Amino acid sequence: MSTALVIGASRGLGLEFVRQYLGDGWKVYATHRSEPDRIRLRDLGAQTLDLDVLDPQRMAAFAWQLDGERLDAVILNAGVYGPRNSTLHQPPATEDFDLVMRTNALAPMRLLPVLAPLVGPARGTLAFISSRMGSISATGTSHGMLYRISKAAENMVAKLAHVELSSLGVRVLALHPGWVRTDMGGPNAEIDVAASIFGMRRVIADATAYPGGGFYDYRGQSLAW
């Protein structure tokens, strides 16, 4: 039985990723922050680790939970989007840096020491779900400034991790599901979360046509970095 991790489990894409893996017949490890998401996620079927990526005590104590386990496909989800009216005109206020920052960046960072020994056993994949947004070469607006400046430095996150584990056999991906209707995206996006999610795995699944390295989006069209 092949088996995934999901950070950031409790809703919108990586609530999806959890039921369509569990659909397949995976053993699922989900991430959750609260009470009713642990009790939403057990019920789905997923083994449930309590994680909040900005808590270091939380983060060893997860840490610790995995020890020992081989995960074929590890969903780095775990976001947030921060002030929509950032811009090179109104930069964030401090504490909005802060988060979303040590959120999108800071928090895989610190995550990757742990996940990289339980996927190498595995020769299995690490999936950042980033954004195009974070794609220097096709920036065209300023808008959702802070954002796209901390998708950017996940990118890189992402871009090292392939240049420091491709040689222990771990495939790392940085993904971009699309414009999806969540909590995020808003209800005027352009696809379903169902749509993004099935994409995605078949980019996970299929290394082969997406070698490690790659910024791929949920279609598996290649993304200038």
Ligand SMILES: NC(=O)c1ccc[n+]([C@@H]2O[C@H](COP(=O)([O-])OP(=O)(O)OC[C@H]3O[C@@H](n4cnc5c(N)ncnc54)[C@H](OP(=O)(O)O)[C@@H]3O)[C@@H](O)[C@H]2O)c1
The other form holds:
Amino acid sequence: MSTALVIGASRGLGLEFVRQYLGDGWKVYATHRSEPDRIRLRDLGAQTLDLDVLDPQRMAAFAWQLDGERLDAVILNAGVYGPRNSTLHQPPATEDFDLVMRTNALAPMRLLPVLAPLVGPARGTLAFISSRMGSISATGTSHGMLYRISKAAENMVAKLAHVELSSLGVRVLALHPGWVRTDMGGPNAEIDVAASIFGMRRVIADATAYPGGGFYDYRGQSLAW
Ligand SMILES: NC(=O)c1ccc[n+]([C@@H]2O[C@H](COP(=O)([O-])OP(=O)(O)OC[C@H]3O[C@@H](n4cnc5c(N)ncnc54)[C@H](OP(=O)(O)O)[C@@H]3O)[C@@H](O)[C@H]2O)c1
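Moving from the form predicted alone to the form predicted together with the ligand:
Entire complex below, previous chain first.
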């Protein structure tokens, strides 16, 4: 049986990753921050783990609970958008900068040493749920500046993880889910969660077509960094 870990599984894209992997018969570890979310994930059939990625103590307890596990797919999904009005002309407040950068960039950096020994033995895939808004090449506006900067930083974390871990057989991907109808994406977004997750799971499953070190969208299109 294959095993997945979804970090940030309480709602939106993370919850749908859990549903679809469970539906395919995988064992799924799913992280949450609240008791109602733990119960919902447990009732779906997931193995639940408490994790706030901003809390080093909870990260240590989380790592201990996974000790010795072999993970075929790890989905680094937890993320925040921050202030919607952040542009070059309206720079973010320090507390917004701290929240967004710590969640989207620092937390993945802190999780890597925990996750590498779990995904290495399975020669598995580490998928960063990034965003096209983190593509420097594709940038045409400063709207959502703070989020863009955090996702560009997350992309660099993914690239560095690829450089360090590919020799161990770990495949590292940066993925753009599309613009998806979730709390973050909003009701006017282009696609639903099922289509996004179906597409990203297809990319994650096909190591030949989508080699490590790449940045792909949910349809498998290669994106410029
Ligand atoms: N939706 C889109 O259109 C879109 C587009 C591009 C990229 N993305 C990326 O896709 C990922 C998921 O987005 P989404 O649309 O599903 O967002 P969402 O509906 O806002 O869900 C965000 C998830 O991240 C978790 N999270 C946030 N801060 C956390 C923390 N400190 N510790 C642990 N978990 C935390 C949330 O948990 P709680 O419920 O506990 O808050 C929730 O499970 C994000 O990384 C986002 O940047 C989304």
